[in-house]
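Quick heads-up: it's one chain on its own, the form predicted on its own, in structure tokens.
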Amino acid sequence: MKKIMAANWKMYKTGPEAAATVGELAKLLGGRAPDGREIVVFAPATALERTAEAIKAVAGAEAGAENMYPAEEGAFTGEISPLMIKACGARWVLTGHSERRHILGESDAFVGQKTAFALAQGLRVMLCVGETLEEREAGGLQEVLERQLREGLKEIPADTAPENLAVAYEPVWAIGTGKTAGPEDILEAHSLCRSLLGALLGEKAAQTAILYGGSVKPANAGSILALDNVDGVLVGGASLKAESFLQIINAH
């Protein structure tokens, strides 16, 4: 399996700064990803269809949304639909972000039906799952990763393929805080996920790929990727310019 290195650029960037971050992203890399590796950049609706057309010049890579409706058109003011996704010529959207959760108040259910709706619709989703500080410090962990991810993923098309699920996990205490789970801590949620996802999924378990995201840094990329059950890590703040993307992309 390989590694996903996925970065989520939130409400940053203009459609002309996305396509000149991935236009120097490529040249960097030498227009394809390291071997072993999958690069995947989620980009704000209106930056989109730019970043989705500068990224074909990186072979190994693919354009994200943030966000989308569990429908295929309709009266959803500000919205977007997996339609409109596919026509600006993205792959993959994210579902289930603790800014989403938290700020925006989605339910476990309503990111279940998105995530569902989107893979039915053929996007690769990734679907973040992650406690809160309180709920942690309650022993609330299991709990809420088992919560999460069985509303998340209780309608998914029987037929989804592992390559276009993957999982996040985001401890909420640790996104844009500069505060990193350590390795017990990572290595704890990720066998908690990998077997939950044995229980939900079967035999696809051991193929969906698990993420880390929460305050990633080159500093720190290499010895997360390096732990059991890491297939690749969300990166925020970090992937906002090229070299420092980069470095992570590279981190062994």
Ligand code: PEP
Contents of the next structure:
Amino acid sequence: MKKIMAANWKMYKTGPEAAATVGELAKLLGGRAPDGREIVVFAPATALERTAEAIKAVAGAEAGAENMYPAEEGAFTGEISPLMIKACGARWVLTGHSERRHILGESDAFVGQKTAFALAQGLRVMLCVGETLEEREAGGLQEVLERQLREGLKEIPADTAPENLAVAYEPVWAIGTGKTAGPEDILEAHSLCRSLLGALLGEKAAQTAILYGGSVKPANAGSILALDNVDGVLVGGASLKAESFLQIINAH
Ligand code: PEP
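Since the one above is the form predicted on its own, can you give the form predicted together with the named molecule too?
Starting with the chain above, the whole complex follows.
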């Protein structure tokens, strides 16, 4: 399985800024993702088309949306549909990011609806899961991961190809805080995710990528990527500059 090196640009970058960063990255990469790696850039909706266009200059890289609404079209002011995402030239969508769960109040059930609908519409989905500090301190890691994965994957189409689904384990206390989970924490959570996926997806679990996210930087990416059951990284802050994202993409 290729390792997935994913950027989440959150609410940063206009269309021209996004295109410029992708253009710079394309030059630095020499027009292709390194062997054994694939690159995904999740960009704001207003920059998605420019990002998808610019990323064509990198073989092995795709653009993704940070959010979508689970309907083909309709009276959902401010939302975007999978069809609109695909029309921008993007292939991926993020679901269940902790900022949407905790700031915007998305429930496990809604995340599940979005994940299933996006897959049914032909998008590749990266489902984010992870515990808050309070949940971790109360010993709730397994319960949270189990609930978020079970509800998140509840209605996915039975014929979902494993390469169209990825899970990102992102402990909420490590996102944007500069605190990275230690190797033992990452090993424990990723192994839990792998076995929970086994119970939910059967054989497909072994080929479903599990990424780590939470304050990944050029300095720690290599050691995180070397851990068992870590099939890539999802990077926020350190992906905003092409040079820093490049170092992560190339990290060993
Ligand atoms: C994220 O946005 O998913 C993330 C992990 O952010 P950061 O790398 O900034 O912690």
